[in-house]
Amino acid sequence: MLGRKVPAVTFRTRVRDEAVGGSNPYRWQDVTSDDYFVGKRVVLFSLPGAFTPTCSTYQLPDFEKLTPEFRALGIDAIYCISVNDAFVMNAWGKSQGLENVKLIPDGSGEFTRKMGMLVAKDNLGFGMRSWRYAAVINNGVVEQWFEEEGYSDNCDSDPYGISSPQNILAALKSQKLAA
């Protein structure tokens, strides 16, 4: 993973639009891998999906309330993807009251395939999903890399901890120290 060019996507968003009117403004608008990741520093995080307890109650959540942590070390944006479409994304931001994270829906998986990350996860019902990651990705390159372990489809268990945010900050701050 380390070196490599994130693939080159473009994710079906929703977003609100004023000019739409009505209860539900908003308008789809495409957006590409390089809309999100040329000419900056991010850290991109990928789970399981929308809702669900881990990523609702401790890795989102961490992520945001984190974020000028993540800005003083040089990290200009952090991106949450999930194999979750657009919808589903929204509602959860919403519901998440983000300020700072950025949901990216990758409805299809097609990022999350090209990533080398989707599993079967249909042992809980989920069909294909994300595994739990994590990356530093520089002009869209992938500089350090956060995988959690047991890497499978139908994995029993829900690994975290390699792709929390405290990690991925204890990485940046040992690399800075170390510059």
Ligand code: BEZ
Contents of the next structure:
Amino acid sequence: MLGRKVPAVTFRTRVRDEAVGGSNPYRWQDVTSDDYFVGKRVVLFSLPGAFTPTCSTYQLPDFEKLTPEFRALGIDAIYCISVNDAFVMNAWGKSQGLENVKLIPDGSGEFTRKMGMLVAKDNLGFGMRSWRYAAVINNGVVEQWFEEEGYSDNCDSDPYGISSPQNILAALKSQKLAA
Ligand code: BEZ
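The form predicted in complex with this ligand is what I want next, because the block you gave corresponds to the form predicted alone; please supply it.
Let's see the whole complex now, leading with the same chain.
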């Protein structure tokens, strides 16, 4: 995975635009992989589903809280991607009161599939979702990779630790010390 360029994908996002009018003024906006990744050093983390317990209680809020520490270590943005559509991802972001982490809707799973991280979660009635992983991506190229162990379809457990913000921060800090 290291040194690989992220897949070129167009994400179908929904953005607020008062010009649309009415009580729900949102419109579609296409955002490409280049828009998200070119010219930036970012942390991308991917999880099995919006609103799921570990993701909502620990992973996303902890990345949100720890964003200043990532910025101090040369990270320009933090992205959370999930195989969920833009409506679900927007509702999740709103419920979490996000100000720092940007959510990326990979509704069709195209990015996740091309990253080699798509797994079946039919055992939970989820269909195809993302295995949990995170990466430091520098100008669109994978610089560091943090994948939970046991990549598999219909996994009984939901491993979480390697892709936690605490673990990634520890890695970034130790690299800074060694540099
Ligand atoms: C969780 O984040 O807790 C979770 C993720 C996928 C399936 C079930 C739970």
